[in-house]
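One chain is shown next in structure tokens, namely the form predicted on its own.
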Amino acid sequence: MTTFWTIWITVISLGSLFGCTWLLWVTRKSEPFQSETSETMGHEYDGIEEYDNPLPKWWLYMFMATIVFGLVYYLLYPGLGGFKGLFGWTQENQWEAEVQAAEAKYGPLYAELAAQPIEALAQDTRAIRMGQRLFANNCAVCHGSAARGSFGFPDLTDNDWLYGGTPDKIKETLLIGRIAAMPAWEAVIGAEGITQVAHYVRAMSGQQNVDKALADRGSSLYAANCAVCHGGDGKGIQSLGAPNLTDGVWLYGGTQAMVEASLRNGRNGVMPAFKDTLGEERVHLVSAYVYSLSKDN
């Protein structure tokens, strides 16, 4: 923090506490009367009266101590811009402390489910529940508290995956991340291109509101430019993470209007690393849980 913003704030704080101080002295000193009277302000309404009482004491006295509080907080905690406090607090300081004591409490036991494969953990009524809890806090933001996904998040729940189901392969997924790239290719084979090549990537997955004609037309310009990442069948290359156009699932909908955008405009997917985040451990409870939630599927 610079030393304008520093004394700005250092000023700003204080010149309130002060200015409270002395907005209660003053008003303290132009009260007629130091004690309860039976004289009236001098308005009247709707037959009511109002005393010219002084400030009760137990208000004045309450006041007053919020007023020292303030200055006792401001000398121990950070608040006066650069000062940081007698106490030396920092949320920074607090946040470690708070997670040291976690792991102090929690460590042994993340370290003991984490010595047991996925397999074993998906049937583990304890480490599901841990799983869980760890998956709302950090994963259900993008796929859904129930984990079915929603528009490019892929559903958790099913046997559709883009880089592999294994126990494996979905806590490489946690621990390292993805980033998938669908590139535009209306500048490669132009819209009524991307129109045919639509029509035939609906018809391989067995829709049957598909133009035939524009999507054997399609069918080549698949080949020659879809192919290399979905395949020639279609059934898609996990290696790449290039889904299966077969099955009739859609990461972007897959309407007419929606392939046609995909293919028009691209896509583009990132799912974030959480090995540094989460550490391992709980990635291994995390993989345990999504894991479980499709095995039986």
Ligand code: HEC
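Residue numbers count along the first chain shown, from 1. Worth saying up front: this structure is predicted, and the values here are computed from it rather than measured. What changes on going to the form predicted in complex with the named molecule:
- Hinge assignment between the two forms, options Pro56, Glu50, Ala101, Val72: the residue at the boundary between rigid parts is Ala101.
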The other form holds:
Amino acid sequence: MTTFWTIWITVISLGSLFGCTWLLWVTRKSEPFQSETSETMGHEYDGIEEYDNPLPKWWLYMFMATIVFGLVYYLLYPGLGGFKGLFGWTQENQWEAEVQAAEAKYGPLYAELAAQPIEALAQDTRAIRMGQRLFANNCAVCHGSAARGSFGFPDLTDNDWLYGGTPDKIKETLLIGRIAAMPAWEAVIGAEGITQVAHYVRAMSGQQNVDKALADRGSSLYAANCAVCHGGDGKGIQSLGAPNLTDGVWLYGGTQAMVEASLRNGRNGVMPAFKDTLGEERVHLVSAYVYSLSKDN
Ligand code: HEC
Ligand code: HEC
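Moving on from the form predicted on its own, kindly provide the form predicted in complex with the named molecule as a structure.
Entire complex below, previous chain first.
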């Protein structure tokens, strides 16, 4: 903080305190704590008059106490610009102390749970509850509080996996994050090609309202351009994060218009990496929670 702002803040803060003190002083009665009187101030409004009484004592003492409190506060804590206060308190060191206290308290518990395999934790109600809380704080914004996903964000409770639903794969997804690479196709196969292959994709997923002739023409486009990632049978390839197109589960919608939009612009869903933000032990716990959601389905 520059000297100018330090002076500015100090003058205003202390000035207000001294201003209040001055106000108390000049409005005091000559006999400081004289008793109540029946004299009035001499004015009257609608029959209401005002007694010429001093401030009640308790009120006066409280006022003085707040002023003293304010001065002591300014002495101990940062409040006057660059002056740090005698306690040397800062937001940062309080936060660090709290983090350290939490680490000391929960660290051993996390370490104990992280040493157990995810399959075992998925049966342990205490671990699940901890994982659920981590999920609510870190994942629910995107995947929903019930982990059922929404447009562009996968449902984690079903058995349909982009990257794999084994404990190891789930944990890997959380640690390193995922960036889906579905290219845009408009420039490659043209608008007509997109319409055709979209009909073919919808036919693969079992939809009835497709144009057979368009779907047939789409089939060769699919074999040439799409099978590398989505597989010849359309069942997807998990190591590439390329979804199964035959199961009727859609990340971005399965209508003709939505499938065409996926093809025209490409799709690049981003799952952030949590290795650094949550750390390995918490990731292990939340993986167990995610695993528990789908294992019984
Ligand atoms: C910023 C939004 C966002 C947050 C926060 C987020 N995710 Fe994701 N997650 C995604 C997206 C988007 C995908 C899909 C990536 C793709 O399209 O390939 C995904 C994919 C996944 C997958 C892979 C699903 C599959 O089918 O293979 C898992 C598991 C997962 N997330 C779990 C979590 C967990 C647990 C957390 C919290 C620690 C979390 N996610 C936080 C957006 C998010
Ligand atoms: C380089 C690999 C790759 C190629 C080639 C590719 N895709 Fe994809 N595709 C993906 C990935 C990865 C996703 C998932 C995108 C995401 O999660 O954001 C995807 C998503 C999709 C979706 C959205 C699925 C949903 O659930 O909403 C459709 C539809 C699709 N691809 C069709 C095709 C078609 C048709 C072709 C050929 C013209 C094709 N893809 C070629 C990798 C590929």
